[in-house]
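Single chain ahead, written as structure tokens, the form predicted alone.
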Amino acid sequence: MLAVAVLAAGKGTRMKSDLPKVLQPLAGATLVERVLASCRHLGPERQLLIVGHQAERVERSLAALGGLEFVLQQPQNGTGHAVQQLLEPLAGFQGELLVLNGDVPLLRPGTLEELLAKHRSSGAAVTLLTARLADPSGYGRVFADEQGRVSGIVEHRDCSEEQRRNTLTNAGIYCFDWARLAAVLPQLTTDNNQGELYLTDTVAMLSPAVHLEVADPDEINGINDRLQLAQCEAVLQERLRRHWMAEGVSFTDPASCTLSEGTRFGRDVLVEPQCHFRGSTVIGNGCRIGPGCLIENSSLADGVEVLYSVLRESSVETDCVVGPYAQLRNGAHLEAGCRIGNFVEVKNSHLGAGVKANHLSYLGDADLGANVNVGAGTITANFDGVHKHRTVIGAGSKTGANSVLVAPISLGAGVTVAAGSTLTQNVPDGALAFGRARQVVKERRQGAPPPN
């Protein structure tokens, strides 16, 4: 059996933010998130969230993934009185604990399955996992023979002059026997330079222990500032950035360019420079997105353009072309063919098939059919000051520059508004629909200066 625990308890100081460091975000996930996802796939029965600073906002934030054990550590007193708080909740569990810290989110599954089999291999009472550091500075150091038997985990403060120049460095990642474990929980003291209870200080109570030294390093990088959060960003964004490649997505720029792990390419996908991709968004085969866009939790079918625009809970069909400079909110859906330009903005509106609105308008809370011709200017008036009101427009209609349609409003199939009108009723199928002053030209006036 295997059982997960995640130090997530942390004030997280240095990152100046009232966002406790685990519920900072990363590509998309909290750092937490991405921790927990990294061992789904190990199958753990038991899934233990050790907490402390802000709990119950940690709580809410993680209680849609269920099946999370919540223990409380109050006050944090260091990584070995944090899984000390385990010894009643895991009283009677018979197997392997897996230690993981809510700020070190690179880590790849396969490490991890890795390390679980080298733990059940080698019968440890303790594997952990290592990495070896150009700069080990802040990281304590590991001390192992030539067979990966481990004597002992100095801290970096505690660390001798000497033993600083090791470079072998605890990961803080570690697979336990449990049962081993919580015999020697007990005996930990606080004797120390920082006056806490060390996890670490366990390995040197347990036998055998032995380590994986992992092949990148980066998977095993702690955040615990600003810098090191963007460090991680970078790292993760590469990764993403790869994956696509390898799967038929071309970057023009590929370091301009950021995506969440919720992100969908289809083949044949051309990425222009400065796009971002966020939540979960699909993007279909052919597409060609950029310069410049924003598309968050949207999905877009095959063959769809988008040039230096913003989609944001947004479905968009086949061929479609958006942009320059067009906004798609939430709820904007485009049937195939459809031509959105620049300064339009589409929100919660359903648009059939070969609609075009190219140039200066608003559509809010409308229905478009197919083939729909928006002029210039076109606003739905959707809102009356207390509620919205939806607008509905037939298929093969026209609108006029500068036309304003006061919902609720229905228009027929095959209407035509006139540029600069204001409508406030409903109109039939076919018909002509005027709603403006009559024009006004008075002569010169007798005395007015003449013209130049």
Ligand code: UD1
Given for the second form:
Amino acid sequence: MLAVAVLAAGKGTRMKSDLPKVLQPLAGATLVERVLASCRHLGPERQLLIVGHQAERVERSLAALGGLEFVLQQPQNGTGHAVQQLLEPLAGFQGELLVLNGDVPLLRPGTLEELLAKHRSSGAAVTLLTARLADPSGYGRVFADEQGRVSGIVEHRDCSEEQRRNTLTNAGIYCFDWARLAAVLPQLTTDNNQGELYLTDTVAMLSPAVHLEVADPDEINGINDRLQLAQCEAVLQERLRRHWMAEGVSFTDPASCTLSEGTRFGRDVLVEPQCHFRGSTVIGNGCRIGPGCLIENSSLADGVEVLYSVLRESSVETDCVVGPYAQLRNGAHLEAGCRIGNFVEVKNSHLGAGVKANHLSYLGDADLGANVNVGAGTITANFDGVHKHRTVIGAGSKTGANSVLVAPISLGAGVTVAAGSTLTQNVPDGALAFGRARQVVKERRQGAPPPN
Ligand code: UD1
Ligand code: CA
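Next block, the form predicted in complex with the named molecule, ref. the form predicted alone:
Everything in the complex follows now, all chains and molecules, and the chain you saw is the first one.
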């Protein structure tokens, strides 16, 4: 039987943030979400989350995940105190307890499998994860012999100068035999630099204690401050880009682009410099994105081109061309072959196949039939100050430059709107609509003074 406990009660003082540390985001997922995801495939019988600082907020953020038991640690008196809170909920539990620090988010799933396998085959009381860090400042140092037997862990603050030279670092990830851990947990003392109960002190009380050293030290990066947060973000971004390059995506300048865990690409996508993909975003085969795009929670079908544009909560069908300098947002849906050009914003609107809106327009709360040609500067005036209203434009219609369509309004199919019109009334199929003042030209009389 396997139980997992994630330590997530700490405040994260060094982050200097109103957000609890474990809720800081990394490539679109919070630290605690990542830590929970790293052990899910082990199929633990119990998943306990130790919460304390802003406990409700942490619990709320995980409401969508089932099967979590929240255990309150109040006040937060150290990692050993955190695990002491499990004595009651895990009373009588037989099996292993995998303890994960909530601020160590880069573990690979295979590493925890290895840790568990090593623990089971060695019959140790505790097996902990270690790495050799070039700069282990701030981390606990692990003292072990040649055979990998661990005699104890000393926190950086409690180390002598000589002990600090040991680079074998405690990852904060442990597999314990629960019954044996439970027997020593009550013996912890606060005899250390921080006056806290340290989980790390249990290791010297348990025998045998062994460790598994990971080859890639990045995996055990812990996050205590913003610098470490940024470093972990960089590691994750690099992993995501490498993954997608292996799947057939080209990046001209990979380091300038960021992805999220929920980003999916088809094959032969070209991503030019400075492109950012957030939330759950799907990019179809053969798309060409960038330079300079932000695409969030959107889906693009095959063969779409986007240049210097922002797309959010939008869906774009095949072979559309968007940008430069366009914005699609909040439910914009483009059917195949649309062209959206510079300084055009499309919001909560459905554009039929082949619609062209190439310059300086706002299409908000609108439904456009196929092949509508939106003239430069056309605006759907959708807001009367209280409510939003819809504009409907039938297939094949054409609006002249600087048209204002005051919603609610419906234009039939094949309508032509004269340039400079402000329309407030519906227009039937095939009609030509003018809504502008008639031009007046007055010629200058012979000998009259010039107009000023
Ligand atoms: C801890 C380890 C250190 C290790 C490092 C790895 C101890 C004493 N030290 O140090 O050996 O190298 O992690 O990253 O364990 N937490 C609680 N309740 C508390 C205190 C902390 O739940 O009372 C949680 C925090 O939210 C955090 C985790 O435990 O997720 C680790 O706490 P933190 O204070 O960051 O420990 P470190 O000083 O990094
Ligand atoms: Ca930490």
